[in-house]
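The chain below stands alone and is given in structure tokens; this is the form predicted alone.
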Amino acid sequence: MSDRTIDRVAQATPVRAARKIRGLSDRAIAWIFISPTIFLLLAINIFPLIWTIKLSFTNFKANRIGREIKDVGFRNYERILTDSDTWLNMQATAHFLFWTIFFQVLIGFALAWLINKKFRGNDLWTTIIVLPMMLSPAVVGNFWKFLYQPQIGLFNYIIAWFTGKDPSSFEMLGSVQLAPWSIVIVDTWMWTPFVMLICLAGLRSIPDYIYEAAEVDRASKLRQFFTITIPMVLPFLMLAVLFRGIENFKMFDLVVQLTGGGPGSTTELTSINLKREAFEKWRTGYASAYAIILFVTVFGLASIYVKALNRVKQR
């Protein structure tokens, strides 16, 4: 901004606002400033937050608009915590979070290191790995169910080159025993790669002389690699843990894409399970109260994790 449109900004001020400006502490410009912001995130994220809490503790259903509307206590956590298919769901949600990021950190670890030695084509390589993230998970979910396809299915075939199985004589989204894995596949497929950019990062802030000193030492290449890079990149692995743990805990549209939770209720995650209490059944206090147990969970977890993230940091 040159110095006349200062000026002429100056003289349009009026003199009464221009005086009570320049009496302000810098303090107070900045809160100034930051106050629409704040005023976005309460209206946004902290009065719904409240508002669920609230309705937690009634018999609020949101199709029935003019019904009274009672207050029943803890009730609905007490349903919640005791009903066997609450449990169930969690179960299903811990054996897909488990899987996709055992997969997803042992996969993305090994092409970041691939990666990172320099080779020719290196950069086209990245760029083909990175392609899958890019994509829609509706994309994905549609794509892969073609995939799985079992008269059809490109992977049905593949399996059976390998195993000499007839084609059609299974179906991964159709079979309660294989469905689970169907979605593991597929996420492990999509976001390997934001896995490996993380590590990527890690392995690549490792300063040189430290390989070179190591060398000096005579340390072997399998040394080196447990004792250096290991323990370097161990704070960009439980970063993308974090991450990823987070995003699965609350996975619904690439699941819904693809199984829609079933066969039966094999791969309802509780975020399909919450969508179904909420939208389908119309229990809004019920879902208000199973989104707060999960939120509690989801919140206390990475609170504990991040407070070992930080002493890994430290050391």
Contents of the next structure:
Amino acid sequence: MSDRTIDRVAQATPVRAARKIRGLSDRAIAWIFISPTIFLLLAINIFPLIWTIKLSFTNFKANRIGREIKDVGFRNYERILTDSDTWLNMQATAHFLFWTIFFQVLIGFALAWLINKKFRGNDLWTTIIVLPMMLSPAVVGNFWKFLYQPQIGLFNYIIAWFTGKDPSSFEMLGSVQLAPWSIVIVDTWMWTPFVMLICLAGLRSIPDYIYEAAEVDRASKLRQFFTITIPMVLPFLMLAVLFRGIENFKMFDLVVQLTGGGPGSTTELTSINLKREAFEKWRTGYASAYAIILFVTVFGLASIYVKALNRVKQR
Amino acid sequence: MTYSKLASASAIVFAATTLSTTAQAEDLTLCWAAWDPANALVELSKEFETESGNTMNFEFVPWPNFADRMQNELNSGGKLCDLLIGDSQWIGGGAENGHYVKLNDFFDAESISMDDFAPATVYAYSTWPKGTPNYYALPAMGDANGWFYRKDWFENEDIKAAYKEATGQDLREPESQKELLQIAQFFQGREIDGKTVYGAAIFTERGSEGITMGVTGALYPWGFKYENTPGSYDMEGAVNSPEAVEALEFYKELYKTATPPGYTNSYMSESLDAFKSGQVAMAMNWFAFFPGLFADPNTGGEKIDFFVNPPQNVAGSTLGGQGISVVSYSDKQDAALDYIKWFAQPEVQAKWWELGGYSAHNSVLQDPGFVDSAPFAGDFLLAMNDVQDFWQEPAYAELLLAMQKRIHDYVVADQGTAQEALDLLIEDWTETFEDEGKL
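Can I have the other form now, the form predicted together with the partner chain, not the form predicted alone?
Everything in the complex follows now, all chains and molecules, and the chain you saw is the first one.
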């Protein structure tokens, strides 16, 4: 059947085209096939990157097209790196990044461990647990805003029930101390299922015979957990950390919906500040420099991390 | 008649019909914010459609996204809007960046005189550079930040007695900012009709312009100025004057001691919700909302009354409102100008006020019956006498966002002192003006 298809295609190919293709090397044909992709990559990734680097050394403003564009050298970079607000944004981002990943890995792994045990209703629970990650961040942000509302919010009432405090005596989104944690809670609620699924894949990839061999050797459950389960799931966990790290470094929508970066600038993550500089203040040159600094940071950290991940895999 | 003659005649008739239709009827799009007055404008514009044969389409964007959406549209040379009712602060950018059509020649040709409009609105909504006779908009919607309160609570004998006992004064519409604070603090946490109520709903929003519009309601009555000499960009001693520091401390005290819990990121809709749900005794908001508030079946009518932003050292209100401009990227500028010509007519302006829009036309404002035409009309006139606006520079967005940050940091996030917040604000604004080549 497939031979006949090949014959039909060969017969349908014009003789001149066939002759031309026959004259090309395999390498040339490979280039012909991948060149559209390379062109697209150049057009939508590399060119904008180079253009952004170029703009980062200017005072260009995208809303002032007629204005003279001046070369300002490293002034934008210097301003950003010596601005205390930049470091506050970085701190807020680091806090968000560290704690969301910490809780998501901890809870995600625990859930995966439980789900991996065969019990009745296993599939139903898996479906219920993964529901939050299927929702839109804008929707999640909005309804958590209501949950955190001091006067009518369910979250405040639950905390009040446990602590005996007045529900309206604390503001999750309005307090400088609590707001950074309130965004961590929401992101953890939404994305823990993702980490759980990756961990579950890791747990299910461990062959049963390894545990059986450990049983024969009279290894305790705790020992099996630390010497078999953890090492074999570790590459999966590290992959989950990489995905969540990259995603949360550029977190925008959820936090904007919840706090708008406030109170004050307490939850103003770098991506929120970048958006304000680029598309609200229209300081395009400055924002380009900011974007390059963030890009280098993420790229550097991700490269180090991927090397570590590869080492773990090779063990 | 031969076929060729018949075909020629048909072609002529077809061309004539098509051309005449094109010349007379256009599909115009007017862009504005999505709020109560926009609905009134839709109603009003039906007359224009009938008279001109043009069709009006409307693009209304919710306030929090209005500036972003429209500025993107203008900066990209978009053709979505033929007419734009843009915020007063946009006039500098609209004029200097070539987004708005200059209207002087059109006004002269159509005998539209800016003397027919309230001077404060012409200055704020139409002119660039400020105060010069270069017009880029027709005053469309006069507005200012005012206050409304629960009249039924203020007239309740028990509450009045409790207030007298607590303060030694009569409960009345506040006549100063400090009296406003005192009244708000009196109501804070009080039980009324079995419900805990709070003092006042004020603007604290961080993302767009909310807290700036709120805090200037305190700064202006204390005598705040942006510059020592207008046009000099000399801000040291003006922006951070002792009066400005006191006003900022006042606003923080109002926020901390007299607003509902969780009121950390609130603007127009939150203020309206707080009032309509019976949570607060007083609330600040734009006059544009007052017709809707008065008509509200639960908290309107006899239960509500209005007052102008109280003075302190001087009288002062934060300017809202907008002018209507023709977008220079529009292909239908003639029809758009026809709309402005129609809108500028005194009888259309009178109907505009009747439907819930705030006309800035003298024929409406100086009508002997105007003050009694609505319970908030007199307050509106008072407010418009003493309005002050934010910077209207082309770089207004940078200036505004800097103020949003510094004020929110101090008032809501408890960072630093009022003096430090204003000093930092001057640093931010100086940097912006240096970038602009104005310092």
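Between two forms, the rigid core is the largest collection of C-alphas that superpose within 1.5 Å. Predicted, not measured: the structure shown is a model, and the values here were computed from it. Numbering follows the first chain given and starts at 1.
Core-aligned CA deviation for Trp31 between these two forms: 2 Å or greater.
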